[in-house]
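One chain comes next, on its own, written as structure tokens: the form predicted alone.
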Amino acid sequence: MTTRLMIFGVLGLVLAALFLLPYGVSYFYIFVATEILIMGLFAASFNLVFGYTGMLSFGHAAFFGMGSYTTAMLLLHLQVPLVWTLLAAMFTSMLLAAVIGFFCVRLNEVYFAMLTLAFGMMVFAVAHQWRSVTNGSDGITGFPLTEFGLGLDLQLANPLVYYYVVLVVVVLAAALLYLVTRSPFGLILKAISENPERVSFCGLNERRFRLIAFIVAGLFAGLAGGLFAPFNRVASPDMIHWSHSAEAVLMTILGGSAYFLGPFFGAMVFVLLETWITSYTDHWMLFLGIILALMVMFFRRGILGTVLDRVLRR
């Protein structure tokens, strides 16, 4: 068997895992898996910005709050169905991040990430302290979630059904976001990773590619934002807040940012370590943070890259 069809059979196996598991799960699993598959696609959004162009965002919850509040508001003020708030949350973080974005492409490394650090931090405070819009501290909340449209008769309410529409989104979003990787556009992106000055020397416009690629990762993290809020039921400043980006990075790293899965395999391995660890004691973050620097050390290519290169060498 050829790895590549090795590879595909534990997709097919993961997917299939995926569309039973509330079948041999409990209903608190069903809320647990759902917020993996949103986070996951938060962090591979952040991926394509950082493992595959080579730059460290520190304000990539933006664009995931960006998401969120949209659908929130429309939800709140219109009550349009699920689908179009989706669309519109992409929209929206996609303008938020080419503004950003054009401003810190012109910077790399260590400026790039300060930069995107202060402008994240911008948009907290204005989701913060624009209370008449976003409700300050609060947030937005009392939503209805009514139906999800194109015509589906589905009760959003109900947590099962809630979870087979994220789990379809997220498929279908990590299928593009794949293409996107796999296309000429993100071999460039990976050429600008290794060295950006023989691109330039190409004559391609590098900092064209860095701007698309920012916009296109503020899309799908508008996307997982506009999840998350149906599924928290609130969409607060704190889904903007820098330590917001900082769980995207984590993730990032903890599963492997050189795999396009890696960042989904992080997310899953960093919500089930919070969610069992908080349920044993009030210190969790002490705990959690002594087991996530125990494994960043020890898989210095991911938990994921570092068990695929080991069977991958057999």
Second form
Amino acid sequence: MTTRLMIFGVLGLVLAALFLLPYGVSYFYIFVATEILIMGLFAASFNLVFGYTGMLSFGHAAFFGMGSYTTAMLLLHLQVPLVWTLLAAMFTSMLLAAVIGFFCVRLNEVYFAMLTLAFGMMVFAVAHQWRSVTNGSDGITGFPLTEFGLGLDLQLANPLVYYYVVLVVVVLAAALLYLVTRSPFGLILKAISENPERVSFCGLNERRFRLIAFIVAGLFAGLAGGLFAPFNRVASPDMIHWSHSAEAVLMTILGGSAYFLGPFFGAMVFVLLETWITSYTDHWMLFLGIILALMVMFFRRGILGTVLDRVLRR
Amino acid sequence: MQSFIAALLNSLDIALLLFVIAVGLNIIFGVLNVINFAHGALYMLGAYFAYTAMGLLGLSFWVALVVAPLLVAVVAIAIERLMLRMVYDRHITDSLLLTFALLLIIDESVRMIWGPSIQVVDPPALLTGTFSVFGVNYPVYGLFVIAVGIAMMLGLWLLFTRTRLGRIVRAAALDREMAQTLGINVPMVITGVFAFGAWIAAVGGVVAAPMRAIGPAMGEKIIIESFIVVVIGGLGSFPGTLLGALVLGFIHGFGGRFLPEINLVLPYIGMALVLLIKPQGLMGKGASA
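Having seen the form predicted alone, please provide the structure of the form predicted in complex with the partner chain.
Following is the full complex, with the preceding chain placed first.
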């Protein structure tokens, strides 16, 4: 009971800190914080597939990219309020995840990893080559940031306002995602990651549950992508590239896949490290590789996971 | 007819190069139960080592073809001893993640050492020029790639079916503990197989170097292609690797010539079709979960 109180207390403090953050830091770090929130949601959605269901996907960025492109195109061509583009982004990513997932969940973890990588690169190839629609490697730029919708008078072009929009959307989405992991459905996913055969023996269609997990994860990744395009002011094929999927993997491993907030924490460490290291050297990926290798070899539970394990078990 | 023959030859040299890369991946998987994400990076390393051996040290292509893969094998021994060894007993995703980290490290190191630009390696004088079949002019080098692929295929087949060493490796792949009890030094076999797989990849890299430009992205491209080969053919299957490589080679060779608008997407469509019919790959056995 006391640990639960403690967790609520810490969470409350974190949320308060996030809310008050713009009053304490420079403009630059508001951008950084916005990116952390968006990437945290992306990584957390990936973790529904990886940490909870035990499937290592290397194509998760496809859904992030789908969300980005959907938002960017709707803003460019139709100038709809952001709320509707975000909903559309979730919908299109969900459809894409349903199609890719249909193929991928048939196979076990090694095949699954290879397949998601290949399908992710297929989406990348399409975005790259279908110039008339996606504008090729330049991506979609120059879309206006009009209004948020729902009758709210928000100046989205103001980074401070956009930070708060992202904060609210990400917190709501994370809460929803958390409820999913805590639902009976989430428990079945956990059981699948522990022992898929046993789940099948219990009479549950294990493959269907994995597909639904894949689709739900795709939907939230799409939302993250939908938030990212207006932030970045561009939707480009880079967002779909497998190295972007790898970022989600790295954030999750870095934070720890066993805890729901692990990926968010990992996103924070990742983005901050990236920001600081890239100001010294271009070879950020080298550091990334070394960090990942060390994490996998010695700290498999991630930073947050290792710390929480210590604290909670005393 | 002429473009058909050109496409056919083109398909074959792509297919046999893909076979060489994918077979190394498959051998490592068979014995170590590790999908080596860094396999493409080792292939790239082979090409870059050859580039340096030829450019900086002025060695001939043939010497580079021997030296570069051996150096890559040495790198692979270090990787296996220092890193991979730690994760064999764990879930297979850990080795995937570790080799993935390795891929990042090698890729970025290559970018640091050789720079991000594209380099060119000239083929040896013996293999320059073209020859003509049925009125089609085709580079001699393409023929060399096909020959290397076939030689590798025969060599591996003989090694694994006809030699004592091959039997030892297969025993270690089948049941490590039993092999250990029989007096086989399993850790050494595992190191050897990883180094051998890396050597094969590096041979592929050196052979590919004069045909394709060398760049930091070459490893990434080939690893995705190899995965597609393995998915089409079936993981752990030697004939499946060949079949998968041929299928993908033909998709590239003919797709690139006759359907240029969608040639980038064709391999994935082919892969999806195979998966619909046989999820475990055309020649895979019991690969599905």
